[in-house]
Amino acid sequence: MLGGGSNLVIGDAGFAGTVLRVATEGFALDGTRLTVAAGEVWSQVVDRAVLDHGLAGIEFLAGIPGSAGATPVQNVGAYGQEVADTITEVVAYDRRAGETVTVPAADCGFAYRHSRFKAEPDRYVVLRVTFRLSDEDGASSPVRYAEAARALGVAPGERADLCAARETVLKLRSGKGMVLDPEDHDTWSAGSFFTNPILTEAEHAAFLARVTERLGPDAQPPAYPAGEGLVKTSAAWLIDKAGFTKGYGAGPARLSGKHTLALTNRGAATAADLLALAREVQGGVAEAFGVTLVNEPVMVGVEL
């Protein structure tokens, strides 16, 4: 099952089987209730909701490649927003039961970059997704992400102009090579290759001890609450501080020159080249800080 293919790494041997690409179309708005078919291009869904209808709730997810049907699978998120914030239900085909089911948001198992659909990848085929957006008279949702708040000139928690929020996110993503550009090899990637690690309190304490040992007592790794007794830290920070700086690599697969989380194809990289670099980064971070990075893209025919 293939959506937009943007969060995927396929082995060099290819896939010996049938691939079904979801290409359904549909964009239905009832007040602030938006239902989109799984095959709709996600970035275009955001643009229509924001620019054509002035609706808030997904504006900070502008510029993310892929299909609308993939967003609940991954619980796509960026700049302080996740689709879990606004999804009300997902209609899917249950391959095990052989029937179409409607899954309310409360039963989707949403977590950081995770859902019940991702947990059982061979069971559900997302058909359409319904969101409850909001009409804030041209204002965005509350700005949760500090970098976005600074760029918009507002304090975290305040609202900004809705269209300005979308445009700001596109500029921020472009600056990190996260908006597709055929001429810019820094955008030839599967996006962020590793998820941000979520640590228990004990793991976080051990991690901080390793940071102090390696970088000194003044080092301050990012830390965000991630649920009761859990702390999320930054994969990009870990990669950089482990010595894998922007542009790292000597072959056709290298870290992006704009963002250490993206592993890029400089023009002739194979999947083997990409995964060799990924393993080097993963091993280096584990050795330096005792944290094992986990790949975000789905692997087909290969493993990290």
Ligand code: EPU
Second form
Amino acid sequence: MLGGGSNLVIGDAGFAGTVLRVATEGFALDGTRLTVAAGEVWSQVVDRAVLDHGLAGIEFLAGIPGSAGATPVQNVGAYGQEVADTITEVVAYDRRAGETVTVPAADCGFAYRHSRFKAEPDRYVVLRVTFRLSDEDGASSPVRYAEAARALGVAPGERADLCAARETVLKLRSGKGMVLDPEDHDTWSAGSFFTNPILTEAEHAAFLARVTERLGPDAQPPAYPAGEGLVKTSAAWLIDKAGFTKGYGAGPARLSGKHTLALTNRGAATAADLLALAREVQGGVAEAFGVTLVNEPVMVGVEL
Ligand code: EPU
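Previous: the form predicted alone; requested now: the form predicted in complex with the named molecule:
What follows is the whole complex; the chain from before opens it.
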């Protein structure tokens, strides 16, 4: 089952089977309740909600590649928003039971880049997703991401202009090579290749000691609260500080020159090239900081 294919690494041997690409269409608005078919292009859904209907709730998710039906699977998120904030229900085909089911948001098992759909990868086919958006008279949702707040000139927690929020996110994403540009190899990637590690408080303390030992007392790894007793740190920072700086690599697969978390194809990279780089980075980070990075893209016929 294939959505947009933008978060996928397929082994060089290909896939010996039938691939079904979801290409359904549908965009239905009932007040502020938006239901979209799984095959709709996600970035176009955001554009229509924001630009045509002035609705807030997914504006910070502009420019993310892939299909709308893929968004609940890994609880797509960026710049302080994630789809779990606004999804009210997901209609999916349950291949095990052989029936169509309506899953309310509370039963979707949403967590950082995770859901029950991702937990049971061969079970559900997402068919439709419903979001509860909001009409804020041209204002955005509260701006939660510090970098976005700075760029919009508002304090974190304040609202900005809705269209400006979308524009700003598109600019920030472009600056990080996260918007596909056929001319720019820095953008030939599956986005973030690793998820940001979530550590228990004990693991975090051990990690900080390791950072101090290696980089000195002034090193400050990013740390964000991630639920009861959990701390999220930054994979990009770990990669950078383990010595894999922007543009690292000499072969056909290299780190993006704009963001260390994107593994890019410089034109003729194979999946094997990409995975060799991913393993080198994963091994280097584990050795330097004792943290094992986990891949974000779905792997078909290959493993890290
Ligand atoms: N950093 C570096 N070197 C770099 C880039 C970043 O050290 O080359 C450090 C900086 O300290 C920076 C921190 O990493 O403050 C975080 O970077 P950034 O704000 O770009 O966010 P991220 O954690 O790397 C996540 C998502 C992105 C999403 C952005 C913005 C994951 C795995 N990635 O990246 O999502 O766009 O936040 O919200 O959660 C994706 O999932 O494919 C994706 C692009």
